[in-house]
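Next comes just one chain, in structure tokens: the form predicted alone.
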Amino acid sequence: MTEKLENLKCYLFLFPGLIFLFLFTYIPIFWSVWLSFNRWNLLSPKPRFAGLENFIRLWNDEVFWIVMKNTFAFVTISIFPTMILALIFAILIDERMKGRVYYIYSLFYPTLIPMAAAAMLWVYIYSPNLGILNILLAKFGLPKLGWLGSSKTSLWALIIMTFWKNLGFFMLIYLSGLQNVNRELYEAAYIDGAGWWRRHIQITFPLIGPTSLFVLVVAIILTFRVFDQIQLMTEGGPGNSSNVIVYYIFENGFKFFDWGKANALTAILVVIMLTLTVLIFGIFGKRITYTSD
């Protein structure tokens, strides 16, 4: 009886938070999924059930496939280099490298800059005539690039900016995770003659698994919902070359006022992120070591 009362107390404390979660997360998701099966735009102000019409329109929409290609390219290219470099910097800083405080501040500072300010900074960096990148290219005798004005480089420019913005955040998470690794394991491996690379491959990488899993899931969420820098730097252009799914949702909902199509895109985004999260936990969750004892 006492155990049941304790459990009831726990649920009572969770109840206010669950209400907000239900009202502002689950209900909007289910409502958006329902609206994805409706025709809803300026010509039909009230939602009218249309079945799979919005999804069929997306299937036949050439821009949709460009957007999906850009989205997965952005996610794939952004995440893994950022995670790898973040882990390397975290390891170096954790080993008490000279000037470690300076490196921590330097790497983490971009995370603190508001996205609007960061986007404007990088618009200046990418400027065709005044930007520092083109000035450096000119000094090396290389042609200047229209970073944000070319369909060949616009997505890459956004990826570089996002990499710079997220690196310090992931590095700090890895640095926190490294504090849980038993230092005696490194000492034992050093005595056994293991070199720097071997110590980290055999000890650090397996034991940092839970942190890597967390960083991967967070990185997927952050990159799939990228919007601010695209809105401020390229507006999805030129020619949809830097358009991604969240910005395409915004365009359909608030520029074209096609709310049925926008909600269909939202439903697709939710399914993709849910599927990826389940797959990641299903594939890597059971293979991760959660203790260093």
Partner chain sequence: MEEKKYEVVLKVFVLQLGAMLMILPFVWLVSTALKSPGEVFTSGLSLIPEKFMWSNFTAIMDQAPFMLYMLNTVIVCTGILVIQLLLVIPAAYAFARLDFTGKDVIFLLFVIQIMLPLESIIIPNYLITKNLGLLNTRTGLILPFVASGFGTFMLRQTFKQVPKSLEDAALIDGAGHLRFIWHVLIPLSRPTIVTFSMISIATHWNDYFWPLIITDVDRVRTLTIGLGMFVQQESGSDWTLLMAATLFVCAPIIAFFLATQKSFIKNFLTSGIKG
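Mind sharing the form predicted in complex with the partner chain? What's above is the form predicted alone.
The following holds one chain only.
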């Protein structure tokens, strides 16, 4: 009896949070999965069960495959170079006390700028005639690029801009992780004659593993849900060359009013994210248990 009472008390602490967690995360997920099996668009304005229809339509939809390819390209190409450079800068800043705040902020401030504002700034930077990039290219006698306006470069332009936006955030998380590395290890390695690279490859890299895992998770969340800069800078174009899954969900829902297809895409995205979670924590599970306790 008292045990039940104690349990009840504990649940009271969780209850308020759980209400909102269910209202805006779990109910939406289940609702979306249900709606993904329904036909619901301008022609049939009430949801009606239609089995796998939406998924079959996606399977045969050329744009869907382009969108998936773009999404995975965007995610992988933005994550890994950003993580590596973030770690290198974190190590360099960690070793320099002088000018530390200046270095941290000059790398970190883009994270603070709203994506909408950053997007406007980069539309200007990429602008074909007045943008600083093409002016610089012309100065060096190189041909101007189309950047956002060309289907060859649009996704790359978005990746570069996203790199600029996320680098400082990842760096700061790494810098925070480095504070836990025992300085004496470097001293010992130094006395043994290990140079800068060897010290970091053999000491920093293994010890920073849990932090890297955390950065990786943050990076996956940030890049899979990419939307703002795409909507503001390219609208997925030209010709879907920079269309990604969340933008395609938005298009289907709020432009084509094909709610069935939009929900099928949402269900696919949820499954991808959950699979990634299981994979990441499955592979690195041991490390996580040791960091979370």
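Throughout, rigid core stands for the largest set of C-alpha atoms superposing within 1.5 Å between the two forms. Just so we're clear, the structure is a prediction, and the values are computed from it rather than from any experiment. Numbering follows the first chain given and starts at 1.
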Distance moved by the Lys9 C-alpha between the two forms (core-aligned, Å): 4.5
